[in-house]
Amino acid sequence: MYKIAYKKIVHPIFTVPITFAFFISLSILLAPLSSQASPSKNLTDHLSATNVILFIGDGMDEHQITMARNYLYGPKGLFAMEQMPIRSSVKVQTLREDNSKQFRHIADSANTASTLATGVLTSKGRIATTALTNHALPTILEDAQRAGYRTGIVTTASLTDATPAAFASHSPHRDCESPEDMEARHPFIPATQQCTHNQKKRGGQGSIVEQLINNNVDVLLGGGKKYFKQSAAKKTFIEQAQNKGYTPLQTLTDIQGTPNHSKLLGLFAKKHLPTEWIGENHHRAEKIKTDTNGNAIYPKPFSCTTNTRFKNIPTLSQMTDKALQTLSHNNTKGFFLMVEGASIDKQAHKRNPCGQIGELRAFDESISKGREFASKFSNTLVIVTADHGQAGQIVPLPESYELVSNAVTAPQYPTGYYAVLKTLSGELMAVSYATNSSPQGLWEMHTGTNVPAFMEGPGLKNIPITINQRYINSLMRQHLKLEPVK
């Protein structure tokens, strides 16, 4: 299994095979040019259609990036968002919900993605919402929308969940997910970002499933059908979405069979997509122990496997693949696609590096497929991120523990939750979890790095060494010929 898994993933994109793909579809695409007139307008209308693509992997701070490179590559590989030209480090800012003229400095999935939805600051669970005032802001996905682009969003969480909802939907709080939502109190939420805010019947927009589904957008592919399957005016949302000419899809199978003509509704599972790997016998980092002198007793070493419940879904590279040819066919415009690799972040906060890396590797394939067809395509704009940093680092292997051990004659060990990983190239690598106690701590904690952005597309020139997350709203903007957020 390993063996096919490596040669699977050790063949990142390179700049030759691209550079050569493109000339050759280049080539096909021009050649009936210097006979047929009118086809020619067509096809140079759709080559060169203006189009954007944000790749955004949640909770992908360098440290995810390096683990999961680390176990797939060893030393010398690459994965294809790391072979993109521009780079630059991302800044990412959060304000306080009771006072946002202060900044707090840990930000979830939800404000972080709001900010690259629309190019505004706001607090922790906002919705493409102000900080505070509740005020709806546009986001790029919308605006892009009224000036005549086609829009999707594929995600390998529940599409209601805080990121594929930040770019169609506004919300007080994340949790206002589905009509059930709307009419509870909920304990951790602030008084000013109750979803009562929100309801229909206050003059809200409602639940963030009602708005995904009003807002018309072409392809929207993930998680969530719990949600989807509640009902409003006696109809389930998926039923009002058929209404609304949407093609309901259900599994790996009906993805392959649609036409890409169709306006897409995929809902893969009841909430988030299961995990394409696991560690094997279900390993996860582990709470160090220690024998009665108070020397560590570490865990086993242990190795990534398949998941054996992910069974006849599509995987984020499948669905990508899928929504650019749906966005792009007979597209003489172009379109605004944000595609989420969103379980790099929810396996980090369970303490599951084999979880991380191979959903870290799932979205690396799915970058593949953007710069393939922005390959095809010149006039795309590429561009990976993340919302945030997460727990998980790789530290010292127990041996280095116990040398320092025995020279100071105490214990040393690494705190909070310890895996070692036997990478695909034979090698070691211990990975440690401690943004929250143990073993109270039921999950692990964002934290306040600053993350990566690759790039790659026009429009790319001088761009700053450290940016912030409204100056990639900007970006893209721009490039859209979109106006700017005042």
Given for the second form:
Number of protein chains: 2
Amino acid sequence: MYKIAYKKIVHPIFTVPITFAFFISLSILLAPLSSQASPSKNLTDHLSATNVILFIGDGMDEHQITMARNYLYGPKGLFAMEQMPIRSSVKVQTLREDNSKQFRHIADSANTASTLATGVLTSKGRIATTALTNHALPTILEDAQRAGYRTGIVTTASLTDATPAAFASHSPHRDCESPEDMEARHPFIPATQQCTHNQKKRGGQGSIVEQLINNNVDVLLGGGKKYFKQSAAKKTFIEQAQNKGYTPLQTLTDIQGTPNHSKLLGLFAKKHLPTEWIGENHHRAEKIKTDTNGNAIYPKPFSCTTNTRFKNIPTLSQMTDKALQTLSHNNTKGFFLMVEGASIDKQAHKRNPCGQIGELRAFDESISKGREFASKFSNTLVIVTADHGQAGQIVPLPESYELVSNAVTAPQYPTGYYAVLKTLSGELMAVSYATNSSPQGLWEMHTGTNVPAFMEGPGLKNIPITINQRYINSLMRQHLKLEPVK
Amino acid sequence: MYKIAYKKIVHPIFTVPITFAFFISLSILLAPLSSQASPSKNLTDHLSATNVILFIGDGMDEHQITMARNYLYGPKGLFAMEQMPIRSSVKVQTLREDNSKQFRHIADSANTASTLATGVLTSKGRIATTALTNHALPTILEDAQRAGYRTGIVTTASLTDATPAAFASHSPHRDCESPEDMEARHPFIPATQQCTHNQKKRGGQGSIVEQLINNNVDVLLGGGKKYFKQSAAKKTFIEQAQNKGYTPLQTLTDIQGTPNHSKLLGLFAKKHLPTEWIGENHHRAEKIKTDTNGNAIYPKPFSCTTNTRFKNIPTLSQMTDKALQTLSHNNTKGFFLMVEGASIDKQAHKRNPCGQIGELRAFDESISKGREFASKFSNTLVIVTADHGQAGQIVPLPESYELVSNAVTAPQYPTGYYAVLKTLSGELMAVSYATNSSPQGLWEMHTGTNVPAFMEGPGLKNIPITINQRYINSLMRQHLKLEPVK
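Okay, that's the form predicted on its own, but what's the structure of the form predicted together with a further copy of the same chain?
Next comes the full complex, this chain leading.
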């Protein structure tokens, strides 16, 4: 879709390689037109609008990237994001709710997205609010909006999920998604983070879904129909959104049939979007069983395959495309867009390597769309990062464990959940998830490793090789000429 | 030590910041002296000698770095290596011995050090030889030596261990360390990698220790006394080394008392050097026990402490210092030096977080020495990298698992070996090792993640953000003006 739209508007001169000479000739060419409000002038303004595209691969640490790359492209391959000009490594910093002078070494998507969005550290579960004191922190999306930029959020999760929520709402906890969450007492949330603190009747900002509708974000594409179908003042949030000028979308066909000048509310799943890929015969990693001698019985190797549940749903790349078209349409000022690959994390939690790999592939394809856009709209800053680490590890094949078992005459095998994948290039790759013993509950846990950042765009000089998530916020604010965070 | 030596030889002008103006004034100043073999001219030659220092943190992936940094400096801190100007991420590539057209996704230190040393991919266990065909591959150390550079190897492991061996010897397998290994049949090594293939009586190159002595490396500092005490032709390898002009060193006192103009053979331990740090009361990560209800009984938090066994032994930083002084002493051509922090890996294998953290600290201190050297000897390329990933992960604290257990009314706990560390800044950090079930054998296994590379020095322009280990070899060859690998 985007490619076609681009072909329509591009000026022939833009096929010339971008060099200093090119810029000079462009200014000479455009100089006589500058006093007329000509289409060429608008075109130039449009192409030089100031844009930020922030891609967040949820749970996408270096290990999860290597796993997906090995499966898809083999050890010689590379993702699009891994070919961007700048790399840094990002420290993930999380405060304790009960003692905000101390750090935790494991984050969640709420506090990390909050830091990326606001430039301020906070505690687990919080959505753009301060640890303990519960003050609302202005987000880059809100500040961009106030400065006249268009704004968008695209995700494969429910739009009310932690990462998208942290850019356009404020809540003591991520679980305060809809009005019905606001009344309940949540037994496993600290007293200071109960949703009741944010009730409208107490002068609070209400649930996440209500804030999203009221925040006037131009493009909202993701899942979460079940939350938007709830209502207040006898109108569902979808109806309320329509009254505010949103076009509701439910399918890929809807997206394709909608013009680019509308405000969009895409709700493509009840909660999170299904994954694009699953394991052959729904295989995931399994707990290793042992025979009567204590020797491991390894699960059989399997391949990944497409998920038949993913039907008439836009891919992350198609949603990104639509968001870029809509946000850039007749827009001379620019935009802020956040795109989340949410289920890299969610499928790692579920020990589903094929789900995780397929979602990383989808995320990287959406980055290619972003980079393609940035190659034409040259004042676009593209930042790709992750929020926190995940559990998946590439570990040895059964043959290696068996060799060691023979050597020491005692069984050796991975302690957690294990899968052997038949990669696309024909090699075998074993992966393990071992941060939690139980098949219940939150399944696998996040890990505390640094995460990568990949960047492209103007003004990116002397980026330190190790940064933190606050630094990413300040880079984006700088590009949009917004006030820095105090 | 190095600081003192440096102060003796440095010219006052070198305290001026290095700018273009400085170079002009330097050439003016030195011009009239250029026809005399004056000390100033020699000094200049000496300071502009072409040097490569390659630091290899064994098993030092991003997760192991984050773990050590959190413990030592808290989430706000940074290692010296993390403040270098250039970062890339390195793909680790390993061929299969039984089918060298296919890749494995888990490497060992032998094949990866071989690739860093030779620029060619090979299979697990191999020391600078080709997979299956067993051809000796020229190493960068050997090529540098042939081109007139001095050479050095510094390690906290036995000098005959895989990483140092791969720079100055050739062997079908890393286990062929000394003459007595050459006769035995090794039951868990493939037939094509048996040491017998390299026996001297069959025209082979013999054991690793023999090759190290014969290879004339100027500086060899590490462990491995037990191998060097073996003999051939009625002389121990230590005696043979002395006949070739080496000064043998056994203690820190020996190092401090030896002039910098000698060839050095430092053997500071029977096998590997002891670690600088251990856990309080020798605590390591432990397998989690459960009570009769299946609830986890978590091990008590502990701190790290210094290892009393580390006594009159040089630190990695002191060995690096001595190597730099010796290699640069009256040397106008330059040198190649490889420095290995070996026990980051070895202690991760043993589920010993304090060992691992202390060794990473020691490794980073040695990098500071290298960077300090490079700041004066400006034609020095410094590359810091790792060979492969390790098992350690930062995971949630017991309180987080307990919260989830309550939420789902079923016990949740990490599947592997678990430790809770009291970090220096007073926070708790939990780490887990879960790649192997058994306390025997090889313990924890390597993992398949990308590893980082940090770089500093002249000519480092447009380094891609994602590279492989062959690329690191080619960068070093380029800096030393050696022939590229075909």
